[in-house]
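The data below hold one chain only, encoded as structure tokens and taken in the form predicted alone.
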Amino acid sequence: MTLFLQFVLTGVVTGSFLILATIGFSFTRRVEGFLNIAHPELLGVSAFTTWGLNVMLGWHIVPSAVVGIIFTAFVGLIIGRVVYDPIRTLGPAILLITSVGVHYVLGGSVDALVGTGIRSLDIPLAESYRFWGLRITNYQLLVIVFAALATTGLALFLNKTPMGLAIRAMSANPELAASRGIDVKSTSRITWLISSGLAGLAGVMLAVIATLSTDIAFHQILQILAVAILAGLGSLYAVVAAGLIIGIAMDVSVFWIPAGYRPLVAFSVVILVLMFRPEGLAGKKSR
């Protein structure tokens, strides 16, 4: 019993950071209406010039990893307003399949300023905290942590600024938000700030808790998206639930079945769970 329950408290640690993950994949979703392929790829953007800084130049991680979450906004702010916004009368359609070329050039880049090889960051060994017979790492905690942290925060925003109310006028009805006065443009850029510096966020946790290869960011798309259609991409409380179920869902498999299995573990969860819920555990029709 004490080794399922430790799979289901690792669960937990994957499901916040598929949380973290993916707010900023719905975010910008529910906003630019459509599919960003490309956003994992700033996980590694992120978690590589963390590494770089702290490990190449010697930084400590705290400053490396503020450096490399902002640059990371920067740089999905930039790809936003060159690449994106040019197309965005061309429909959803184009804007999906240009990401999925942008999703290559980035991971190309990566490759190839980096190289090939496992890293990792030059921070102190993890400690272990045991209770009730479970066993977590501080640096685990720190992914929760930060979770909630992004979530909340995030929620706020959205709910008590005036600029989060534009925002969630602009998804809802960008032209109706246009004849308001509301300043479309503006609203969009900080949309693409504040989803790359989730995915900056995203790719420093990621740095932190595992190895890193320059294919890493491509093998959270496919849970990215796991969890993005199971809460139905749009809302950020089913993200956190579907973040937190899918990661339960593959970390008990476990328990069961090899690890190589966990993907398919995700989207068995998501197929099961649409077939009673087609539109999501958000339970309403995304734009």
Given for the second form:
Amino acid sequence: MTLFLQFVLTGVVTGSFLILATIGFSFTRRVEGFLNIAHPELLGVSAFTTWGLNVMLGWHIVPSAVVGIIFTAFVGLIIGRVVYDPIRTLGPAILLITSVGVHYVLGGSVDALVGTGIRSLDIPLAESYRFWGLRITNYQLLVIVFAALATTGLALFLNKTPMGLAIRAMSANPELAASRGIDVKSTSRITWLISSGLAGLAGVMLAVIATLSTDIAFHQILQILAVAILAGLGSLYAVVAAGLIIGIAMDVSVFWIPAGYRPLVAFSVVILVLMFRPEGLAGKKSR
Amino acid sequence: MTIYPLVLATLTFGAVFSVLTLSLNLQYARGGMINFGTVAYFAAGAYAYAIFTQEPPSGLDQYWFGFDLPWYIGLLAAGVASLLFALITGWPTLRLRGEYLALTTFAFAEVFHSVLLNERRIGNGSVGLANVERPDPTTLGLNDTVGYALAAVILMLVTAYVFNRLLKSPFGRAIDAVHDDEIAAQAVGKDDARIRLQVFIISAVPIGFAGALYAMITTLVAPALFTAEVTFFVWIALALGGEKTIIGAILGAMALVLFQEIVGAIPFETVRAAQIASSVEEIVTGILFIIVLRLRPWEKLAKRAAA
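Structure of the form predicted in complex with its partner chain (previous: the form predicted alone):
Next comes the full complex, and the chain you just saw is listed first.
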């Protein structure tokens, strides 16, 4: 029973990481209106920038991470402005397919600069806490804390600030928002900064809890897509629920079936849900 | 380096991937369905072919079935496997639209990949099945590579011909009608869900054959050959060639394969240089893709030709 609960707890950590990785993706989908397949590559950009500063240049982890996240936010902003903005009128399918191209450019750039091999950050070993027979490390706790902070922060920003209101207006009806005097360009810019910054944070967390290789970013896309589909492509709170469901399902499944099947579990959950609720857990009954 | 093997390799792999691009063209440009799981149908064909022709397991082999049948039965099995997989994945998902369909087909492909990777009893897990049986072109008096290039080109031409005929038939007009105006098509008695499923299945069969041919050419089936990158590759080829025409689908795939073969043929002094070259290839592919989608030159040309 304790072992089972341990898997559940690990699942909560996995789920928290997935929430971090998916909220930016989901946010882009909601405001910009398309699926950005290249989003997970931003995790890689951030993780390797942080790694470069921390290990290659010997910086302390905290400034390395901060610079890594800010850098990633700007990379995302530039891509948004240069690549996606000019073709926004062509519809979500073209944007989705274009993002595959961006995925190649980002993935290839990281590969070219970093090369293959497995790397890890220069940080102290994880300390393990024990309670009621369960174990959790300080880094795992950090992931949970950041996931909670990022989610509530984004929710507060969207609901309590004028900028958040503008973003919500734009995501609901871009034409109407523009005609009511909302600056679509700057709203879009903020969206790219926030979603890419969140990807940056997720990337740093990935670097902290796992060892890094350049193909790691791509492996995240599977889980990110799973969480996003399950959540219904857009709702912030549904992402939290979906992230936890998939994280726990994946880790608890290890209890019965080999660990190699974790991604399969994620997608089986999604396929099952979509069969009964074609628009996801929190989907609206539109189209 | 001579030009001849380069041309031959481009022709072989270009033709194999053209079949995938043609099928995607039928599904997306005509049927309006975004299939992001093309690789699964390709893998289903390749694995079916390998399992049907492979000798029964021995020694350290962990797969259960190897029927040791002749290659043409394997080829047939590949088409059937792809068809069945399209039926299984298409039936529950085709009421989904747009990006939901894209994601679900992607999910199915990933589940399939994960099963192939982990389930050693099907295809030996990550090791895969090596020394896949293949017909010998020398019996026809052809050189090995020439024989397979020819086979690939024939498969491509037959696929293009059949699709072309299909789209010009009443069924093709029904597809267009469903694409252009679903409700009007329903009003005149066309069952749109059924037509969509039919398109999905019909376009999957040649992908299965292409998978079998690919297995013969590489003589290996392993999960590492059938990743999401194949799906992306086909999408890029389709976008490069222009999504509306059959010739475009072929040219796009050929151009992309040629580009990769050229980069692959450049000799590099060090492993690191080769690594960088392959990364740069990825970057260039991506940039090319973004630019083509942005400028959409084929569409403008077509419009000018029509005007």
